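Just the one chain here, the form predicted on its own, laid out as C-alpha cells.
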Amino acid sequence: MVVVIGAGAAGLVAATFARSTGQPVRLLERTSDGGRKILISGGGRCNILPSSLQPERFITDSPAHLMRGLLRSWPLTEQRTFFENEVGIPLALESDTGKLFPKSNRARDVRDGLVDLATRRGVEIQYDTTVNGLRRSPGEGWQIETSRGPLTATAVILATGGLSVPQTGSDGTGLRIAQDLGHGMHPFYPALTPLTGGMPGGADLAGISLPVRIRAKGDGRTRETAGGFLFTHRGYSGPSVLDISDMVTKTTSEVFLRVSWTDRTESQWRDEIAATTGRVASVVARHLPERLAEALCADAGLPPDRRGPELRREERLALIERLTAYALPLTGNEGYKRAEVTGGGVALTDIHSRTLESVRHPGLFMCGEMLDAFGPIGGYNFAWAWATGRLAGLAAGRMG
C-alpha cells in the first residue's frame, strides 16, 4: 500500500496518480476535509496554472538545474489538459495577467474535483488524522503512527506543505519528520508574504494601488520586480511585493527597496516639472494617485502650495528621486501566517530527481512546498505543486 501523508494540492495529485498504477492508496490529512490552501488561492478563485512557465523566476538554494527538470516533468500543456479533461474543471485564461483560473471563477471547485477525482480512482481519503512519527518498519517497508493508530506501506510520500498559513493546517509536520530522518535542509523562511513599513500619510495611504517597479540590495544580492502594489494598514503587499519580500525575509542583514512609482524616466519627470507653472503636486498627481503624490511631495520638503516656478533644485531632486527611486521604509514581515508559501526545505539534491525518492531512505518519495523551489505568484507554486505530485505518485505507485 501507498500512503500520502497530506490532503493539499501536491498530495492530492499524488494520491491520485499513485492510484494510478493499481496500488492501493491511502491518503492521510489531520484537518477535516484538506486542501484549504487551494480554497483560499487567487482570491477564492484559485489561479490554478501560469499561461507559460518561467523556471528563472523560481527560487532555490539547490541547484537550479535540479529545479528545472522537475518543473519540466509535466508540461503546463499537459498540466491543462489533465484539470480540463480529468478533474472536469473548465480554465479560462485571464489575459492582461496571463493566469489560468476555473472558468467558474470558484476555487473550491478546483478542491472538491481533485478530490472527487481521487474518491473515483479509489483513493481512500483519511481525514482528522495526525501522523505523529514515521520508521522504517523490520521488514520491507514503512511504519506510520498516526492518531488513529498505526499504519503500514511499502512506500510513503510526504506532502504535508511547509509553515505558511498555518490555520489550514500547515504546521511543517513533514519537515520535522525529514529532518529528523537525516535529510539534507535548507533554512525555512517565510516568502510571497507583505511587508511592514510606514509610508509618509501613514494609514492614509491604505487601500491605494497602483503598478510600480521594485529594485531590492542586500546580502550581496540585487533583485527586481514589477507588478501591483498595495498599500496596507500596516505595510505593502500586491504581486511585486511579494515577489520580491524573500530578499527581506531570507536574511538578517539590511535590505534596501526603490520604488519607482511609474514607468517615467527622470528627465521626463524634471522636464514636465519645469514646464508646469501651476502646483507640483497636481502634476504628480497627474501620474499618481493624488493621495500618493500629496505625500510623496511632502516627503520631499515641499509646502502644499509649491508652484512650479518656485521649486528650488534640492527640492526637484528630493521629489524626483522619491518618484524614481523611493527608498521604502521597511519595519519587517507579516511571516508565515500571511505567507503564500515557505521558502527553504528539504534539499533537491537529497531526493531523486526522477522519482522524488529520498537518497537516503527507499521508498520515501517528497513534494510540493516542503521541497527546497518556490515561484512567484500567479500560478507557479500550483504548477510546482501539480508537476512534483506527479511524479512521486507515479514513482511510489511502481515501487509498491
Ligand SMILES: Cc1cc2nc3c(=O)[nH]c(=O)nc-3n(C[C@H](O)[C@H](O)[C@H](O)COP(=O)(O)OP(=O)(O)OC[C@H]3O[C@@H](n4cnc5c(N)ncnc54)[C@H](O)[C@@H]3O)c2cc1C
Second form
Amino acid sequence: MVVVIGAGAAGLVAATFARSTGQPVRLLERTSDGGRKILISGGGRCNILPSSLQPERFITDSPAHLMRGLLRSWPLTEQRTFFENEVGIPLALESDTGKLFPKSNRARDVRDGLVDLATRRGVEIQYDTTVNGLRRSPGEGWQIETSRGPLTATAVILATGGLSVPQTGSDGTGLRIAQDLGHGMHPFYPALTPLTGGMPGGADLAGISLPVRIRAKGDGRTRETAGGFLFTHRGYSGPSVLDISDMVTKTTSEVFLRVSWTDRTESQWRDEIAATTGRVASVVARHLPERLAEALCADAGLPPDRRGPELRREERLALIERLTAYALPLTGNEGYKRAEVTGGGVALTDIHSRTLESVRHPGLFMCGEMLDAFGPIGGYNFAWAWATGRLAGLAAGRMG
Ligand SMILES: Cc1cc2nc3c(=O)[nH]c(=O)nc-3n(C[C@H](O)[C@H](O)[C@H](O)COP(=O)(O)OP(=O)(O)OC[C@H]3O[C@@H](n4cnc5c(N)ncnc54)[C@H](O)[C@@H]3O)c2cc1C
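In place of the form predicted on its own, output the structure of the form predicted in complex with the ligand.
Below, the chain from earlier opens the complete complex, with every other chain and molecule after it.
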C-alpha cells in the first residue's frame, strides 16, 4: 500500500497518480477536509496555473538544474489538460496577468474536484488524522505513527507542505520528520509575504494600489520586480512586493527597496514639472493616485501649494527621486502567518530527480512546498505542487 501524508495540492495529485498504477492508496490528512490552502488561494479564486512559466523565476538554494528538471516532468499544457479533462474544471485566462483561473472563479471547485477525482479513482482518504512520526519497518516498508494508531506501508509520500499559514494544517511536522530521517535542509524562511513599514509623508494610504517597479539591493544581490503594489494598514503587499519579499526575510543584513511608481523616466518628470505654472502636486497626480501624489510631494518637503515656477532645485531633485526611486521604509515582514509559501526546505540533492524518492531512504518520496523551491506569484507554486505531486505519485505507485 502507498500512504500519502497531507491532502493539500501536492498530496491530492500524488495520491491520484499513485492510484493510477493500480496500487491501493491511503491519503492521511490532519484537518477535517484537506486542501485548505487551495480554498484561500488567489483571493478565493485559485490561480491554478500560469499560462506560461519561466523556470528561472523559481528560487532555490539547491542546484537550479534539479528544480528545472522537476518542472519539465509535467509540461504546463499537460497540467492544463489534466485539470480541464480529468478533474473537469474549465479554465480561463486572465489576459492582463497571464494567470489561469477556474472559469467559475471558485477555488472550492478546484479543491472539491481534486478530492472527487481521488475518491473516484479509489484513493481512501482519512481525515482528522495527524502523522507524528515515520520509521522504517523491521522488514520492508514503513511504520507510520498517527493520531489514530500505527499503520504500515510499502511506500510513503510526504506532502505535508511548509510552515506558511499554519491554520491551514501545515505546521512543519513533515519537515521535522524529513530532517529527523537525516535529509539535508536549506534554512527555512517565509516567502511571498507582505512587508511592514511606514507611508510616504506619514499619510494613510491603505487601500491604494497601482502598478510599480521595485529594485531591491542587499546581501550582495540586486533584483527587480514589476507589477501590482498595494498599501496595507501595516505596510505593503501586492505581487511586486510579495515577489521580492524573500530578499528581506531570508537575510539578517539590511535590504534596500526602491520604488518607481510609474514607468516614466527622471527626464520625463523633470520636463513635465518644468513646464507647469500650476501646482506641482497636480502634475504628479496626472500619473498617480491623488493621495499618493500629495504624500510623495510632502515627503519631498514641498509645501502643499508649491507651484512650478517656485520650485527650488533641491525640492525638484528630492521629488524626482521619490517618484522614480522612492526608498521604501521597512520595519519588517508579516512572516509565516501571511506567507504564501515557505522558502528553503528539503535539499533537492537529497531526492532522486526522476522519482522524488529520498536518496537516503528507499520507499520514501517527498513533494510540494516542503521541497527547496518556490516560484513567484502567478500560479507558479501550484504548478510546482502539481508537477512534483504527480511525479512522486507515479514513482511510489510503481514500487508500492
Ligand atoms: C493565501 C495564499 C494564497 C495562495 N494563492 C496561490 C495561488 O493563487 N496560486 C499558486 O500557485 N499558489 C498559491 N499559494 C501557494 C500554494 O497554496 C502552495 O504552494 C501549495 O498549497 C503547496 O501545496 P502542498 O500540498 O505542498 O502544501 P499544503 O497545501 O500546505 O498541504 C499540506 C497538507 O498536509 C497536511 N498536513 C500537514 N502536516 C500533517 C501531518 N503531520 N499529518 C497529516 N496531515 C498533515 C495539511 O493539513 C495540508 O492539508 C497560495 C498560498 C496562500 C497561503
